[in-house]
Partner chain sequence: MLNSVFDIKVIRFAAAVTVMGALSACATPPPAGDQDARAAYEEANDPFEPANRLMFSANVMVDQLVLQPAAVTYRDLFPDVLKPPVENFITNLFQPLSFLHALLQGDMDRAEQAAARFFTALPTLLLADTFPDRKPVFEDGGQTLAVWGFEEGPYVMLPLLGPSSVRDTFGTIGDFFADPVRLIAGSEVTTGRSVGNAVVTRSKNLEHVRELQRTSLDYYAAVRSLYRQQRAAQIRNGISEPAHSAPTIGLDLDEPDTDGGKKETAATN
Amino acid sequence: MRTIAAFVLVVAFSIGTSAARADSHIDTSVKFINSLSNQAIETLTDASITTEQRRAEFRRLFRDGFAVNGIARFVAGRYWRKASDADRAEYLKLFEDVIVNTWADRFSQYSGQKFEVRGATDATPEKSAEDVALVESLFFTSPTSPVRLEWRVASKGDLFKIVDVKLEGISMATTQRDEFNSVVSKNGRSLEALIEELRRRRDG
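Generate the single chain structure for that sequence, in the form predicted alone.
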């Protein structure tokens, strides 16, 4: 399951670049996921690169392709609003460091499992400034036991970004937020508690 989650994150962090717009955002979202999953796998499973190089490449994809600050604020929940500017800045840096170190290393465990996009549906909210598509896919850990992945792709013009991914119906963004909220609620109910935990994970 960790390999699947790492795969999800790598693809998600790869999609900030522009894409040629097709007849609809749904069609383009499907092509986008297909294309970028191949790109991410090829780049980060290269056996000739070192751990440091893999982490650096993951960080580049993360910064270029994902709304890092937005997702970090989301998972911090209500504690973000009460934090000082200094704590917010440190939290954002630690959040990125921990994601990069953890998931770049886990992605090295990927061993060629099959990934297949099955289709997509429109999920654009009413009066939204962005188009939203839900792209359905399967990740085959074995020929008979695929894992369902649902990619939530938001687009505006020619810019496409994944804003959330569900593994068997479970939101990764919400899961991370719940974990962080649990840490904070047990340790003083402030962003400082989460910062301390992230320091421990980064340096541990």
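Basically, rigid core = biggest C-alpha set you can superpose within 1.5 Å across the two forms. Numbering follows the first chain given and starts at 1. All values derive from a computational prediction rather than experimental measurement. Compared with the form predicted in complex with the partner chain:
The rigid-core alignment places the CA of residue 168 less than 2 Å apart between the two forms. Here residue 158 counts as shifted, since its C-alpha moves by at least 2 Å between the two forms after the core is aligned.
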Second form
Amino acid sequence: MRTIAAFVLVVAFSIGTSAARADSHIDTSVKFINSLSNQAIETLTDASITTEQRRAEFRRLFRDGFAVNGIARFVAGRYWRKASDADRAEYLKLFEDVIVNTWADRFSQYSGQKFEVRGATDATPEKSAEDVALVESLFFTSPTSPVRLEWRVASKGDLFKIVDVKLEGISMATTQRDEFNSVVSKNGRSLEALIEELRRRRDG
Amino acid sequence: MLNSVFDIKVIRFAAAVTVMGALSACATPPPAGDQDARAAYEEANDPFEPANRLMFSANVMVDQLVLQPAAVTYRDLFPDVLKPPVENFITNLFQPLSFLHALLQGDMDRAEQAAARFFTALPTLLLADTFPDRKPVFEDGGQTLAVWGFEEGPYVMLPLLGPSSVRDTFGTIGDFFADPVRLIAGSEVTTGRSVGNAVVTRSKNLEHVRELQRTSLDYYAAVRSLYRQQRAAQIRNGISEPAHSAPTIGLDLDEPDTDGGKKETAATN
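Target state, the form predicted in complex with the partner chain; input state, the form predicted alone:
Now the full complex is given, and it begins with the chain already shown.
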């Protein structure tokens, strides 16, 4: 919530001329990524917390920082359209659970590697109701060969959310979608097949 | 003599791959009426999928029996002080081929970088990284064909060599013959380089591959997607794609009010 309050302030201050306003989402996106990564390092890498606490904290940050439902819908691809409301809701929940279980535990292995935002550019598609910024960053897994991370941040008013992460040019959303598509096209071609698979993954 | 025997082996191998590709069972395209299935089939662009999956399983087995143990041995038992020179040597040995391809792509800047890296490292017997602040140049036949406008074509899983596409397979075959290192030093050197590179690369992604195997719902499809995206990034030389080509993911499902609604539905299920 503190982050959101900070954005509101930043956005409120930057409402000036229309030109300044057009670019303000880029600066705010950079602040947003910085703030989110600081929070993640602060809370998730604490060696003294339990796995359950880490997962709960990760879920909170994930919901706060990422367009979880939008990503889930994109990843489900064409099968989202035909799915029932109940299936969609079940799928969204499972998608979040599986991501949380997969990613939260990795933060326990973090040991002080440097994370550095290098800059940002506007990537707003034509005729889009939302602004999109690409925030470039480096993650120093080793001092000499950092990994290039690119955050796609969509914003609308004071709402800022990450919609995709690219690791050395490889999009997490696209990879996940291609994989899900393959699973679904082999199993009955509906969202239910994916739900089944995700449930197995979460519980097993 | 040894050289020509090896050449013949490679040609035979390439011929075998081609024949196998032609004979292999193709995936049956879904009926034209089923639009979703048809679109998914075309998007996957993998008409040889059944044969590719079979080859993939064989490659995974070889990886587990040979490459992975070799990579673990290299990581854990090879002296750490000797790793940088070995890795520099392999990287430097790729620079002549990269130089050639940067030229063919009309990229003088990268051609110069590749040549500079190679020649400044020569006095150190190619063991030094003479430009530690700059990433080495890696260009190959597949990337050059892409720059020249050739489409990637269907996905192909090559025996031992792993993921490829029709375009990249042609690139790989061309590279075998055009590589200046092979022409000057012989194919034993390029073969050694390929094997060394495979072990070193594998040693650096042991954890990542294990994670991917553990977490993916369809490992084969995940690798296919990663391969294509990685190649696309290499062809662009790491420069970001133009904004319009990226997937559009909207915020409409994640605005505070809709989000709350969704969570409520999710909770009741």
